[in-house]
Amino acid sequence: MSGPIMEITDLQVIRNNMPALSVAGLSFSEGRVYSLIGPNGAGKSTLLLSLMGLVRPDRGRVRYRGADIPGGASAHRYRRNLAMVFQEPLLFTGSVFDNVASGLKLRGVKREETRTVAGQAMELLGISHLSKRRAGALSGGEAQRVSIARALAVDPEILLMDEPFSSLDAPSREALIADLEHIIRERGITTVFATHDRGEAMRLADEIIVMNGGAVVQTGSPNEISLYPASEFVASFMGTETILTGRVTGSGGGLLVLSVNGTVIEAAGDAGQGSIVTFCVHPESILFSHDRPGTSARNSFNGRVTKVVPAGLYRKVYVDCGITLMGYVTARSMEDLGIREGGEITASFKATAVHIIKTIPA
């Protein structure tokens, strides 16, 4: 395909005389998976509803395969190419089969074909055994699987999902994400899903779209967004807590010497003497040991562990060494290194691990 399957130009949605959404431009390529990520109120749901044609923008354009999405009766035909899954399953009264088959029936698909296609969708989501169960008797995870099966049954070109896993318990969420990932990759469905969970975004998306205050603040691959945030907001939202500001006291050979409250840090980069630099260090780039590392880690500091916070399979370890550094440690490494609150530890990171967010010239 030569162009994007869907694109946005200068899109604005006004609510209560204030812009709820203001997006200069976005494009979505066929077969790729996109995650809209940001805090509550960032504009993620409004953007999805605009793509679906359920919210009419006050300004700008949404184009599908090169043509503006239509209004009026024609919008109904456009929406048949898309399917949307909401945070709440929003199931109809009736059986699981009735719900999965509902979109096919609305499209006038013949009864036998409806039975076959709905059956295939239920099998994909592992809910065939629930076919005759009433919607009101389902668990949260089962109900969301029915909602997704209903969306997939109509064979959409584009699948839109708004926080589809947020109300599920951890085991149900993990199982559903694994199944859905397999389905959308195998079918090549262009998928746009909103979440505030960066773990979901990192796992599923080819491209992450970070939103805040109704605007897109950065787009890029999961690696780019995580390691090279464009702002302090993006760095913080993606889990990087070591965000510091220092003054350039020396430079040369592609290295900067930064003074942060008297602590000297070396960083790869270029800035003039006396410039003020805001930078971050990703938590996975910070290593802990009881001995100073080799020369490849140009930044090495002895410090005291001030806090240890569980974070899924990892622990977030905070070390005060004149500045506060936060890094991830596995439970096994916690034991091997004897890391405990109040204990001494060495924290180190390479100069290339420093990502410069902003520079204010002297």
Given for the second form:
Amino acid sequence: MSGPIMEITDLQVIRNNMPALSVAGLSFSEGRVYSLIGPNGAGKSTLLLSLMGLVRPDRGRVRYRGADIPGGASAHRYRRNLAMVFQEPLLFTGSVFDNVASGLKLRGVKREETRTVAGQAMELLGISHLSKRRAGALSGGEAQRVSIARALAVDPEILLMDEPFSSLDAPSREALIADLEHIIRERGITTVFATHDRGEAMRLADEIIVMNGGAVVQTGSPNEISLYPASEFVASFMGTETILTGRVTGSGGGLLVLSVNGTVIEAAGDAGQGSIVTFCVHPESILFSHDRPGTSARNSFNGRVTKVVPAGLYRKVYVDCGITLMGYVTARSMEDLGIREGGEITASFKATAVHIIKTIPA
Amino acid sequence: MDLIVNGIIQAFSLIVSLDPEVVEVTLLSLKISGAATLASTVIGVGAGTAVALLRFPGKRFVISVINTGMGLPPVVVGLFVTLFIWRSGPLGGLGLLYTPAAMVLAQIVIAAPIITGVTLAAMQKLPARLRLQILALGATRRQLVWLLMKEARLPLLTAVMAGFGGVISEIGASMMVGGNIKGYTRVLTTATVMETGKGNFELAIALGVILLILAFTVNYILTAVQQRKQK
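The form predicted in complex with its partner chain is what I need now, so please give it after the form predicted on its own.
Shown next: the complete complex, the earlier chain at its head.
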């Protein structure tokens, strides 16, 4: 198996005397799709710009196919292997075709070939009919499609995208994500895209890189990151709101008995008696019913629904049962179960659904 | 009122009859201010772009100097250029005093900061990330500068118009370094002042009207180019 297409070692970027980016090591394999997620100011954009060679690191190395990326007057030769799409389309004055062809023109590609290749890129993104339209007259969604077509026209080995969908309305975003997913998978383009939308990351990425405060806090597959967060921050950022801390009151056979403010929870795991454990329960692991479920769920609590919050196709249901649990319910299940604020409900989850984030021994 | 009406009538009569003296003065005005604007465009667009794009210590001070230069009083420019090209001055050996070349030189000193300042503002107004986007497309440094200038071409044309407007209408510097010599350094502004002084108001108004028409025509052409590019 060949080595990574891109590697970062001990990278540090300082801004205003503070580290804006500090990454011990990261590697990107050819043909895979990576998502950088994290809140604003997490360092996602700085990392992308570092990969593109547009930010000079204060320390560390960025290597492309085993060689350090060049700076100075020859940097453009390296950059021509990559393409980058920014949050704003940043289109040039001129027609859609002029924009899509701009990267090819910079590379000195002959006119006939430019016409063919730019035409193919426009077709891929479904914007051929806009070819002669002025870039300034496009809608947000169309403009971002042009920006992506411009990036793909140069046939990049690595595609970097910095929150490319964040300024689009929901239908435009959905359609563009679907098209882009198809293109990058079909072409096998190594892609690194930054987003603060975990849904986009879960949908597109093979691997998620969670960032916070300029550092990488966890990497892994979408499932690993979602179900087994390495920290309270990752759990919270990935949408888990049931994050609790309790004391181990019993253990044995791979099972822990935890006491959280007097509520007893059973969890799969191992820790000494008296240890303080921080754990989370993924919202999809919490089931609601009106009776104790006939499943193997070891944790089952009767409680009162305190809040119901719409969240896309689901509703977030908060139940107070001594501790507060949050789980997802579909609109249909809401009706079937008669869930309403102030109503009684039983919330259940398995011992294996409890993910232990941190243990402080007694 | 008659004076003004007669002056305007005489202006059109001088234009229509292509009065040799008026034609000569007008052409010289165009040549001197045109050459000065051209040279100032090269200097100003280059300097404005460089200051906008480069990072260097004292950049804010340099920008303040450029902005101050945009409002240089022509008489002060005339005085300093005169001192420089005066027989005993640093450039006295070139024998430029009271020549069209001296007038071009003085007008460059007036127009170049205007064009530099407007170019600088135009470049700084471009989206900050556009530069990164162009580099991310694989542009060389030269291609980057060219593309940024293309994106700022509308305000750059404004810069040229402002520069031309500044020099075609100035009088102080031209009078001081050119001397208003008939058939040699006499331009529309200096001729207008002289005719007003002599009490030839009709001719002075005529020259003033021609100056206005000239300024309007040049700006109209540049505006037409500017607006066409915007489409």
